[in-house]
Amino acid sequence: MFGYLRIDKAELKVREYEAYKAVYCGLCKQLGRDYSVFSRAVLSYDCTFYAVLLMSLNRGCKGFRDGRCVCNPLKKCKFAECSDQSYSKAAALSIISVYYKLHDDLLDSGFFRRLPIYFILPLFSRSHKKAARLYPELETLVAEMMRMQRDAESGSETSIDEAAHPTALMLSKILCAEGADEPQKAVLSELGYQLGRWVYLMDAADDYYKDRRNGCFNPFLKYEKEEAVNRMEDALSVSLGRAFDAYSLLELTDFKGITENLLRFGLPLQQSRVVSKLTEVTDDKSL
């Protein structure tokens, strides 16, 4: 996961934002309970959205309770109570994703950047084994995605669609498994595919100049800067539009304001931020 699946706080009602924070804090607590205090460091907006969506699909939220932040006992906060496996699945996906991301960074980084990873990785090895044992289907999907991603990025002629396919397929299968019937499975599969594609391409757009400087793979590097920005905007907007079309077919009640906010406002805001940054850098370098 990359941290791009964020809400737009300014467009949320106060009670909706409080509910979103309560899920965020609840997932943080679940990470500590299921794994270790160190695992709280992998808490992300992406997996918070996953937890929100699962709780919305399953009507799994059973209210809220007051408490204190474990990391900052002086801070009061609310926790969303969950009656199903939504938190546990989101926590496991967080651990598994970060574990494989660390392994991937070992292969792609230089010696000095690898040093801290050698110290961090053992902290997550035990947690990863537990997460893989609890949710072997998530382990299989993430591991297969990483293998497919490395194969795709090893090709010199890999297209934008081919590069984004592994991440898109992984999230498609993860969300499809949550469908209650075949029509809902089909909708969730499409939603997951387009969100996964959008997230991968967002990360590629965000890292465009860094990857060019370091000689790393990026599906947009084959194009001149101006054309690359245009292709980024087109590819991202297509996935975003298709993701919202799929989402519109879901009949959600719990947390609907939050999930709709993310797709209608949060993701376009993130996209605009990344593309605008690229455009500004492009314009500066052309002067």
Given for the second form:
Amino acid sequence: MFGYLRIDKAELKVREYEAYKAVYCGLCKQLGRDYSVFSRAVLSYDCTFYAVLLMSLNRGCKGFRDGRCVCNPLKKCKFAECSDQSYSKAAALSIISVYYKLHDDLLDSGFFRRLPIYFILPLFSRSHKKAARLYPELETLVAEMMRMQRDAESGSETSIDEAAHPTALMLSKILCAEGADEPQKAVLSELGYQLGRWVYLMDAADDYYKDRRNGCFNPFLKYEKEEAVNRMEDALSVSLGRAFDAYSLLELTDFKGITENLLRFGLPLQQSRVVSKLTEVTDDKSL
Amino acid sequence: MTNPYEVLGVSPSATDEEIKKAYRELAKKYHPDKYADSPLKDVAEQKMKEINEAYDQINDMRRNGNTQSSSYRNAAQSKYYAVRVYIQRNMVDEAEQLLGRTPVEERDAEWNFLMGMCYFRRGWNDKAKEYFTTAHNMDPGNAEFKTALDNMNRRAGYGYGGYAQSTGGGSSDCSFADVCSMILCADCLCSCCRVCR
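Show the form predicted in complex with its partner chain, please, because up to now only the form predicted on its own has appeared in this conversation.
So here's everything in the complex, that chain up top.
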């Protein structure tokens, strides 16, 4: 995942923002505890959202504790405490997805870009093994997604829907597994599918110029810029709309302000940032 | 039996006006039209049913009046009846297989609409919109096809946060005709909530 699942800080209440930060710090700590100091570097907003959603669904958050930031001991921070697997699952997903992302980069990039990856990868493979052992279902889903993505991108006539399908399906299955009963499973898999689709399309929109320059695959490249931008906006907004419709059917109490903020403000904000950047820039080289 | 007041999220001491307001808000949230073509239709309908029952029950208790059970309109029979049943049950692969058997020259507006539904259920919004558009163009008078397309366009105008920027596409403008037809449609379809009874 790519760091698009962010909240809009300006629209959050202060206590909600503090709770969000406390989950962020808690997840960072968990990464350090379960894996290694290096693995803290894979901390992302996406997986923070995953942790928030899990805690919200399972009502796992058991209050907050004062502490100090591990990376910067001068900074005080709060940690959200959690009694279930939310943190450890989110930490495992972070590790697994970054591991596969690095592998993917290895196949895609040139020699000089590959060099640093060769150094980082061994650090991760131990962590990855552990994460895969703890949560084999997450490992299978991410590996399957990567395989499907390769297949989809190697096709000559890949549509927007086909290109976004692997990521969407992965998130759909990851979230579906958390449902308590059938209706909730249905809601979560629709939410996951549309969010995953949105994330993939955001990444594609963000990399439009880069991929065109480097000759990489991008589902929007077959359209001219104007048409591509229209299609992006359309596809992104429809996915977001459907995700929000699904979200409305979830009955959450804990962290409700945070998840709602993300869907109603955070994601549209990210979307307009990416799309407007694309329309403003006329010169391809400057990106 | 759950407490009807809990379902509506109001206290038992709430006034009739407050209860009506709470009901209205929830009805808007779970309105079946919003989920008409969504795979979550059943879930939304179930929620709608729950709040309808709760609202009725409270009104009964308060007035000792009689209630009417909600009647739900069935989809009109068509030659694609089996396909529609499959789609309703979320059996998209089977529906698509059946549709695939229709010879190319016999593929009419409804065929395109149902293909669109299959893709929509899968989450393939782009393809779905293509088929809905074709269906609507082939039979512009059909309200069902138009609603499906309008729903897609409504979602494309996703701008709950107020951050939605028009980037020159101009797709978000709304004409008087749209407003009129929306009010008409809403009026016809509004058989599920109790407020305008």
